[in-house]
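One chain comes next, on its own, written as structure tokens: the form predicted alone.
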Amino acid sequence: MEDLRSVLLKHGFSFKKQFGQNFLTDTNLLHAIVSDAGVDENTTVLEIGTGAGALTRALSEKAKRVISFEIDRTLRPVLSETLSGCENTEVRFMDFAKCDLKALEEELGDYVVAANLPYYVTTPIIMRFVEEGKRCRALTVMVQEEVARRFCAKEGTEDYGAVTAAIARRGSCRITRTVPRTLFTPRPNVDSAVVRIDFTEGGFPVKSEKAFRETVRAAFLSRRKTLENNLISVFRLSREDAKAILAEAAVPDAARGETLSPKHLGALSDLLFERGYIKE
């Protein structure tokens, strides 16, 4: 197959910026993430921006289906030629922001997400899968680098924040490996790093996940505020409550959110919960 420029000029393709298209070039790194999201004959792949199809070609090779989304209709001739002799493939050409999750996983049954992120929609996206995802085992994505570290931060760190305890309360996260921006067409301006979500292993259980939720929010609506002020502000708690609940749930006085685990935030929230002071 002619490389990738050169297809990309054939069929008059233009990056789109509001899509933030940033395409993968090199074949050693897209069969890297392949076996990093463990792919193999019998797993389906759920990927999210096809781009120009590189990616999907290698998760073609390697997995029983895979099924792409893309939200740029103008790539559909590029992909007719990138993605030819792959049977197994279906590209869907719709914002995946859209698309109907569960009635997609009663179609897929158990399946893996493999994808590089647009950048603009990372967050939402993991997130769609964390709080909604009921088949996925696991997410193996490209992200950016500093975004990466956040979803896999320890608490009491900088880069911990609400979304990785979210991330944590249902699964494992890890950096699979760093990847320059100069390997990129076209290059962006900072440094990715794939990331593997499992559902799989790690999480923990809550007594409602609406409670988890608030309580992670509330945790972390001022990181200058101490956790007690926060549960205060957010549950409308009296002071004495406040104090009473954070130490039924061994937090320290004057503890700030960001140095509780996402365990300990969960062993909170069902005290929340159990209270009373977060309804379902």
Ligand code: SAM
Second form
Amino acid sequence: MEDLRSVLLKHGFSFKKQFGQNFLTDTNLLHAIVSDAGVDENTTVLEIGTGAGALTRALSEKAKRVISFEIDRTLRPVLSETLSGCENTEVRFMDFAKCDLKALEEELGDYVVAANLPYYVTTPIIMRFVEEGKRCRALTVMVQEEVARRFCAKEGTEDYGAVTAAIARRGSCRITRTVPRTLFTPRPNVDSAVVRIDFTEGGFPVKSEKAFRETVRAAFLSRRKTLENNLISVFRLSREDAKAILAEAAVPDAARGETLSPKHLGALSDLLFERGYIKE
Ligand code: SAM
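Given the form predicted alone above, I would also like to look at the protein as it appears in the form predicted together with the named molecule.
Every chain and every other molecule in the complex is listed next, the one we just looked at coming first.
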């Protein structure tokens, strides 16, 4: 295939910063992402952000089927050329945020997500699969390196936060590789990493998803405050009740939310739910 840059040039394509357009061209890296995602001939892949189709084509060579969403319609002529012959691949020109995930999942069945995500919407996209995804088995996504560290952080570290706990509730998370900024066109200001979130391993049940979300939000509401004080202000508990619940959940006195593991936050949310402090 013609060099990707020449194809873009030929079609008069101009990069749009507002869509987070930083394209990949390194063939080894593209194949490495496909391999990290564990794609084989039985896999249906959902990609968000087709770009010029470099990753899409690499996915298409290994997968059963690829559905790829792209917001920028000006890429249509580029993609007709770069994805020619990819019979198992379909590009949908629309904002992924506007797609009905439930209907899409009914259409796809079990699937994995593989994508070099637009950085301005990384977390909302990931959280959508974490909170609403029913048939998604795993996400293997390129994100900014600092965001990747946040996703996979351990409790008690600076990177640990509400997003980490939400992801850990659903599955396991690891960085599969770091990627220098020099491998993107145009070059972004930060380095990146590929992160794999697996919904088929790790994770843990909670009595109420809503209670878990609210407990996590409260735990990280004010990092300078103790968990006890955050619970009091969010759930309007008396100090006595807050102390009793925390003792029952084996949370040490004066602990801060960020020191509790995701599972520990899950146990605390179960208690708050059972005692009626959080309602469904
Ligand atoms: N997959 C390509 C690659 O690896 O070279 C492109 C990746 S680029 C980081 C992100 C792509 O997502 C851009 O092509 C951008 O136009 C597209 N995009 C941005 N926001 C989007 C959205 N809300 N829905 C669908 N695509 C979007």
